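To begin, one chain is listed below as structure tokens, in the form predicted alone.
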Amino acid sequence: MDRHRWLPSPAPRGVAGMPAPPLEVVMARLAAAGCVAADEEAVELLAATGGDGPALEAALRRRVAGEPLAWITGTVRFCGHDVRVDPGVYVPRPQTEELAGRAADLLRSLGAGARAVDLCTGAGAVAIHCMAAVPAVLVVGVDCDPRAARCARRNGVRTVVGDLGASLAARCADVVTAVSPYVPTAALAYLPADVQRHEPRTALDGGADGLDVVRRVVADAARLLRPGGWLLAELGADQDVLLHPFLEEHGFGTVTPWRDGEGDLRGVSARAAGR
């Protein structure tokens, strides 16, 4: 359901002699710029700027130029949580909510004392949901980008700056999650133009088959996980088939892909050997 559909339209007000344009005008400008959810984005921009005319105009210009909406408003909604997203940090996607929900379910089944590591944590969205859903567990985020790590910390996530799991001790986790870059390099050209222009390439480019970083995630997860622990990784296209032999090579069994409502692959879960 459109989460804005039942919200009343904000009442624009004039500021410093410059009245904020009505909602319909904001929607039209966003639609003309190619924003596919212009109605929702218009509501968010008006709310974020409080009806301040100059502030709204500045925000509109940034969005029309292709800057991610979350960088302009400062937050994105993810699994029911308002997640802070600083400029330059990868914006959490709605399709990642399934991975976060699955991770939370696993942690809930393990109970108090369970530990999770969220590799490539970005703004910390997956970790935030797991922490909120299962407060008795310890969740640590890791990201190689200091900007992302700072953002995740501001979101309340214990975060380490590091190269995947290299800075963490072996057998320290029951669940490892990862939304690492998995877009094949040649496919980057097919991403929306604003994503190509603004979002960090290091969070998107997964190499020739999209699995360069994912394979490193698998190898690190095999070291980090306790016996019987779980890896959940976001993937796309037919990457589950390509990755399956590598998972087996590193001791993972019970490999289960999941797909969205349109049948597109969104990720896999795999269990480490053990209990």
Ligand SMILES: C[S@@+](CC[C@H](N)C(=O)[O-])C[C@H]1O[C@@H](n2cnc3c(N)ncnc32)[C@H](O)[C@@H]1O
Contents of the next structure:
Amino acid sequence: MDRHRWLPSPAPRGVAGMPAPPLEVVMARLAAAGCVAADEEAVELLAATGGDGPALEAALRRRVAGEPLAWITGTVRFCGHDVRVDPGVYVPRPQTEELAGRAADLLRSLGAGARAVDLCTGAGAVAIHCMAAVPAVLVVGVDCDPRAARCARRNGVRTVVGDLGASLAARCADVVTAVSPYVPTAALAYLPADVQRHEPRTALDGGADGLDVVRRVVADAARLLRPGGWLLAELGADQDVLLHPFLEEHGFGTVTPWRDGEGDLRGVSARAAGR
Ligand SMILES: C[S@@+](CC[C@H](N)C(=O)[O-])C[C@H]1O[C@@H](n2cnc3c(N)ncnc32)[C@H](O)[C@@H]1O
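Alternative state: the form predicted in complex with this ligand, after the form predicted alone:
And the full complex, kicking off with our chain again.
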């Protein structure tokens, strides 16, 4: 008897030079793995692998195992820009586009010569949008993760590796943006399983009430901002209420939260005293 009959069949592999399977087949595999936007992801994976069977098979296996799509295709769309996202780097989310748009509007109103610091820049998505929207401004990104800083630099953002604004001079910025970790530690368990398994915890974990890093952002922004400068920080749940007294203690006024179409808090802008 042929003993190989009793061994499990090898997983299907693409054969070098073989064309990729049709869109419907790719969609079906993604849907079976629980991908909610299987149709869009199938199109992206086929495009990223250029119709090459083995490359598509390798990409599909990574995706089915839960890796973020952007790590596999290498990019994500953000505010109309293709942002490079290297494996291991937090994937910019659509909900952050509002913060990026608000920061760009502020910089546009300040005009040429305005300066912005994007704390916790990750792949640099917010900075990329500000630089593209207002080319005459200087934007500097900071991230504590060297992989993220390298990725942001590859995206054309001047980026330093550092702990928030520690390495930057006082009064160097008109606008400080920050999508820092703000998920309360206990709520990490409710994030999608793939996010928990793959995305870096240092990008997400904000401590007991989610505001450990955000409070440090506020303190740093108070030092980095010129009089009358603006802080824009991404938040969730009711964190604006918790943060308000802390913003006031650090000299911020004109505190304005913003919400998405479903009424959920997405962030807050606050103006430094002095102008
Ligand atoms: C939620 S991600 C946001 C990335 C990016 N701003 C975006 O929207 O795509 C948070 C980022 O903050 C960085 N980070 C966490 N703590 C930091 C710290 N103390 N100093 C600088 N960066 C930090 C993480 O490495 C991660 O890249």
